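Just the one chain here, laid out as structure tokens, in the form predicted alone.
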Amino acid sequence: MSEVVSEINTLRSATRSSGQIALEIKDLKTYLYTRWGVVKAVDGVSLSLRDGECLGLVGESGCGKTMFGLSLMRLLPRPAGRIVGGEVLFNGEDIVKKSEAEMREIRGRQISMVLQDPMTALDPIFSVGRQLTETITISSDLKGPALLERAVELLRMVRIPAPAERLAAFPFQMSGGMRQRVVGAIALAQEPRILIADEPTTSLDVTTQANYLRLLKSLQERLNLTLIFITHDFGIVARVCHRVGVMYAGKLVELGDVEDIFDNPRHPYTKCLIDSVPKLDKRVTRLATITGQPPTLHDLPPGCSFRPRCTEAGTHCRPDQYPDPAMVGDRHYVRCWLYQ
């Protein structure tokens, strides 16, 4: 545990000495208009990221993490998905207000995303080289041998063995770990400033996952990437992230430095998530669980959405109002009636 804390302290120091704000999100709201009602997938999320910083975004499935990432890319499912409020400030401009043509100049080139499943992110009927070179030519004039050399360089950067030979391979001819690296190479092909990684280790075994995380961390430091890492795994957050945001029912309920969140979680939901992670130094007969299920986003309960599952709910909770953000530390805020 002391080694993890030491690593986290090193990451935090790097973050605080990093440069200017890369991305600032203010009260972002993304709704899906469906036959069952309005799904509030992202409901008033606010945060900022600096150059070279890694933010971990955690929460149960269906809490809005992926929709948050897709909102930043403006790749929402149509016609249901819409950004109905808030701002996403990048280079001093609100990308929510940009046209589709303007967004094509940003996607991939400045903000890129590694999607959750590499097998569906890659086209099975085209070779890896074809898909990689197509991405490269969008932002460069490279042709012929120079273009192929750049593709080989990208595969080598993500540590794919025999990269020149792999250009002719198809996705189904590669392992899950190698496909995940190919998707990463495509995401980095245009040298973006911000990379959104949506659960990139879900389909990987433990050894491959560890290697991929080391690779991702080294690439972030080498390229000074601002990274948003979407995951369920608090262990991954402890290894690669500087800060962590906890999402529940479309809202960001807690945000702080990784060390602060692990040592002193404030929101009852964050406490439950951390308690549900097995501890190697403790012998237990039954793992901790969170009672109930996350609410349906088109039929949220009034007030705090976590209240029906919360072990600390009481008379201090207002049944008809959601708590405002409350600062509980230097860079640590929480949305809970316990701190109002």
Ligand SMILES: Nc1ncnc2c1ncn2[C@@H]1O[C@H](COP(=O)(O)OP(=O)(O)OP(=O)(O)O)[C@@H](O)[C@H]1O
Contents of the next structure:
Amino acid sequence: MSEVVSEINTLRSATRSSGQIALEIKDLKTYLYTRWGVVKAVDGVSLSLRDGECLGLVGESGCGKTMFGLSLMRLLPRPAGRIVGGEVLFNGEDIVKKSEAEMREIRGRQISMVLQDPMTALDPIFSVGRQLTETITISSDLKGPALLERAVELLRMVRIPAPAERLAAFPFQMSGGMRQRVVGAIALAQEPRILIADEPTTSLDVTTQANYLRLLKSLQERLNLTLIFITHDFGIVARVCHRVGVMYAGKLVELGDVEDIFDNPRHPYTKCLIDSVPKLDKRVTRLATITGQPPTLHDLPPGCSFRPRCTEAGTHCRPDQYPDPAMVGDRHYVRCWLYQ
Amino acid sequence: MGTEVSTAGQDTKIGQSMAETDAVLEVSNLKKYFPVTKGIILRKTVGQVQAVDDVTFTVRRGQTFALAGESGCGKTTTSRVLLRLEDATAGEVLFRGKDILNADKDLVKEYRRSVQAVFQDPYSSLEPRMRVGSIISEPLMATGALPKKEIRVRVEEVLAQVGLSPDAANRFPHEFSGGQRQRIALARSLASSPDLILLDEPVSALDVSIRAQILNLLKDLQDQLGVAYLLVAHDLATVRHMCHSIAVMYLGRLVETGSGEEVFGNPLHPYTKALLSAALPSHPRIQRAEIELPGEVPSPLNPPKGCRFHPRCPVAVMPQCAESLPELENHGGSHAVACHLARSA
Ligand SMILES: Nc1ncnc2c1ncn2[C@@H]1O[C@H](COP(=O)(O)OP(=O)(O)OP(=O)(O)O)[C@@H](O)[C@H]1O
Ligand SMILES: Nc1ncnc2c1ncn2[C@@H]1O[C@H](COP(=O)(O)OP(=O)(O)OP(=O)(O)O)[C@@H](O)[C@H]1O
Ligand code: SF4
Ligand SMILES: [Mg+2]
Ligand SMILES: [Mg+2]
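Please supply the corresponding structure for the form predicted in complex with this ligand (the preceding block corresponds to the form predicted alone).
Everything in the complex follows now, all chains and molecules, and the chain you saw is the first one.
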């Protein structure tokens, strides 16, 4: 058992450190201009990702995870959403500066996203085959039987049983798990380098979820995909991710290698999040809780936005300034006054 | 201590001995079949969805009994029958020893007071146009036991129990967050001082940080009030955290029952083993050997012959697996398993 585990871990770090930088995000700021004010959904997020690396992005509802993913796709809600600062370097070029026409070349082919709700991601009135072939033809000249063959191949890749027969099926004729895999097949149809998966398993059963995660993991390894996995489930992070970023109120408050974050969470918020989940192998009588609610993302005061809920807050937490990232380990940083 | 779960098979009648214990609810051989009809004018029954098939278990005072299993296995249908929202096709449900499926009006009234429910979705389960105070007092009005003034006092009391301030009573559900709404639903269920609360996925619609608050609250209330819970949930870690006893369901049937320690510590049914192996790890260094189940859960309309799990079972090697339906059999203590292989082992 422990040998297998160490093998898995070596495998993980090997992929991590050897890959080329696939995506570099510098001080990204995405704001939403609403009637109630400016929502700072992503407020100065920096990180870089290598080929074949899987980053888990966790945090409570409303902290900006989806807006971060949509920013990389440049698919923000209009007219409210806008990237107001920072860079997203992909192939040496800044995605933020691309025109809409240039983005159409990148979307799907280079960077793809599985949207949060699989029901809205599929069009109910078209067959699965039609939706799949349409996506394939965006970036290839395949026609006729070759096109169908490619569609079947994709369905087979995401392990849909009897894929050739399934082409004619409509979304409602499939189970939740199958729909989820079809959405995955469509996202992978153009062989992107980067895949953003936004909560792709929340509506799935335990065994279906396990199958889907195993599939995603093996595809990622085989295609050397860079994966950004948005979730609120630390179990999923533990199962598939190499690194974890913890988001709170639009900011990345902690980032590190997955083992490191689980062994040594530093930010008070990360600690609470990990301890608040019931665990099969570690029983406690009471769960840790985070009091209060996440703040609304407009009119945030300048200091640490977790302060009103933080059990470790004190005079060290300066009210006038947000704490800068502080390195607390090998490739592990945290934004909290305790470590300044 | 009464963590024992009845393991009676089809032809065993639950007798007096069980009724004398601290059982709140004894469910025996409960069935709920939905007819599947075809045609608009001349409706013809073409089949039966065997949503709940021959389910037997006991919920005890002050304890949590969990029903776990995958989507469509019959958990909600079981609780709906127990709430008398659906008629049972067959079987018996004893509430504190009294037959509830063939009860007279008075007993039904008493049962309605004593058995409450909290559902998954805190957004749709509360009437939006009603003030929180009226929502909470509704079950009390229905039983008509208390005068108005006392009802107001009781509403404040249960609001305090779930950690909300008394002025919440004058507000509307939309003014509250998801976690607060689930507290309101819980307050409503507590108002009539029930003996049993059915909790159908009580935290799965809530945000991570709020789940812990609600789970802690549920445990505290149980300690203080001695209320029993029938918990329906698919997250095994949540079930493990909450339950005293558990039943694992597959396609309408119980495949394994026992105390939390027995079932989680020593799972014997291949389905339970697969389910546990698929549960997400709590640490990246814990990589379980996953047992992969082929195919998808078959439809409870025309369920497979023999053991319902056999087409997907990774260890179904015996000819009986495809031929005869295994009954729950005792494996020591309160642990019972419905599997031919477990029996021969
Ligand atoms: N179309 C929109 N217009 C205005 N504000 C929006 C819009 N969509 C999202 N927001 C706000 O932006 C913030 C970030 O939302 P986002 O969807 O990124 O959160 P999330 O972390 O993905 O949450 P969840 O876990 O619930 O999916 C939230 O405060 C939200 O209220
Ligand atoms: N009114 C109905 N008519 C026909 N079939 C029904 C009806 N209600 C439920 N069923 C079927 O009975 C089976 C059990 O459903 P049930 O809702 O009890 O499952 P569940 O275990 O609660 O699942 P989930 O975890 O998805 O909530 C399903 O196959 C369902 O389709
Ligand atoms: S900066 Fe202060 S308030 Fe914020 S997380 Fe750290 S200790 Fe808590
Ligand atoms: Mg989101
Ligand atoms: Mg249900």
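All of these numbers come straight from a predicted model, not from anything done at the bench. Heads up, when I say rigid core I mean the largest set of C-alphas that superpose within 1.5 Å between the two forms. Residue numbers count along the first chain shown, from 1.
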After fitting the rigid core, is the C-alpha of K26 off by 2 Å or more between the two forms?
no
